[in-house]
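In structure tokens, one chain follows: the form predicted on its own.
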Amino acid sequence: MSEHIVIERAGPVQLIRMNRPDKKNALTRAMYGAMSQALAEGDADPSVRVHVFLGVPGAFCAGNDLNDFMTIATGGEGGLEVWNFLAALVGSQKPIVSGVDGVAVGIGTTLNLHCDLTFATPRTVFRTPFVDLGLVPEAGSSLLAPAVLGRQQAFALLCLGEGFSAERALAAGLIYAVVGEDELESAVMAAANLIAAKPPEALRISRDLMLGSREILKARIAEEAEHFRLRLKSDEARAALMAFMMRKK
């Protein structure tokens, strides 16, 4: 488990809170592992009806921890925890609701493509700088984003790396609602409890019908992962990542 992932229960709702505020919730391998475990255990527990993802005020998730990226880019191995988390996310048998405030970069954006409802605050910006870092989209976003947003909006998000404000994300269909910072968690929990009160079997079947075959999505995630792994070790990505790290310093 990870000290930076807080798992809580609120009746039938399991809360998975990313809690690394000093790094804007940049995800480490241990954090991915803890979230995978939480999803698996929640799915196996019949008293859990809904998963909820939350961050901290001003930061939902700043993406992957760049030190992990640099380890792979400079010849190290790793990344299995990321793909295990994505498998758990795609395979979740329970509905998923997210509450996003502020920073939502990389997986902090693409995670929400797997959510059944996403609430965001007005100060939220969704951004996926994959190409700018010499990388490619992940988490099945190359399949999901065009389906949800349309090809041109998806290209703007995934390839141009344009930031999507909460209002733009709402208009594009990326999120369900925009709510104030002080209302975010109460709105998320109200929706989660409403979902949890539904007849569970009818809800499960309805959700499965809407999602369709998950094998296609799993295959796309695997294809993206192979490209991502190779790109991380490319000269192009190494240079982009090092330049980004230098700018941060």
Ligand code: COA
Given for the second form:
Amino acid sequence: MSEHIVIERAGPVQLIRMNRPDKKNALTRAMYGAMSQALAEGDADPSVRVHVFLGVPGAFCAGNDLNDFMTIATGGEGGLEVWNFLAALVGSQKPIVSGVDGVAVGIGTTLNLHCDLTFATPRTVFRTPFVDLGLVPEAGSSLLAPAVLGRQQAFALLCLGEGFSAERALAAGLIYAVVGEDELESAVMAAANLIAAKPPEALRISRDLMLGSREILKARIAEEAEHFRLRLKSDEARAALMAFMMRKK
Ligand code: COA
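Given the form predicted on its own, corresponding form predicted together with the named molecule:
Let's see the whole complex now, leading with the same chain.
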């Protein structure tokens, strides 16, 4: 478990709240582990109908903890937590809603490609600086982003590392709605409760039909992971990670 992931229940809704505000919700291995466990337990519990991902005010998630990337880049152990989390996300049997406010970097953006409804506030910026970090897209985003956004907007997001404002993300089809900061959680909960009130089996089958083969997505995630692991040990990645570590010194 992780003190930085808070799991709550509100009737049929399971809330998974990332709660590491001093690091803008950068995700550690323990946080991935706690989120995987929550998804698995929620999927196995018939009284849970919907998973909800939330962050803290101003920070949904700043992506993978770059210190953990640095550990791998310098020859250390990486662990399987992130890959287990992605497997749990792709395999989720229940709909997923996310509420995004502020920082949404790396997996803080790509996680939403696995959500059925994403609400974001006007101050949110979605960004995936994979290439600038010497890395490659993850979480199946190399497959999902072109499908959702079209090739050119996906290139701007994944390869150029352009920031997508909430309005741009809405226009591009990355998110469902833009709502004010004060309304974010109530909008997310209203949507989650609406989903929870639907006939669960009809909903499950409909969602499965829309998702199609998860094997194709899992295969792409594995392919991305292969490149990602190698890229983390590249000179390009090491230099970019070092620049992040040194930027305040
Ligand atoms: N990994 C580890 N620590 C991170 C982090 C990350 N991904 N993102 C932010 N932090 C830490 C910062 O180091 C800082 O810690 P400190 O106070 O001990 O120095 C703290 O969180 C606050 O971040 P800061 O950069 O001061 O806030 P900001 O509002 O100026 O910028 C970001 C926020 C998210 C834009 C910036 O921190 C950033 O670019 N982070 C890296 C994001 C990233 O590349 N993620 C990986 C994608 S694959």
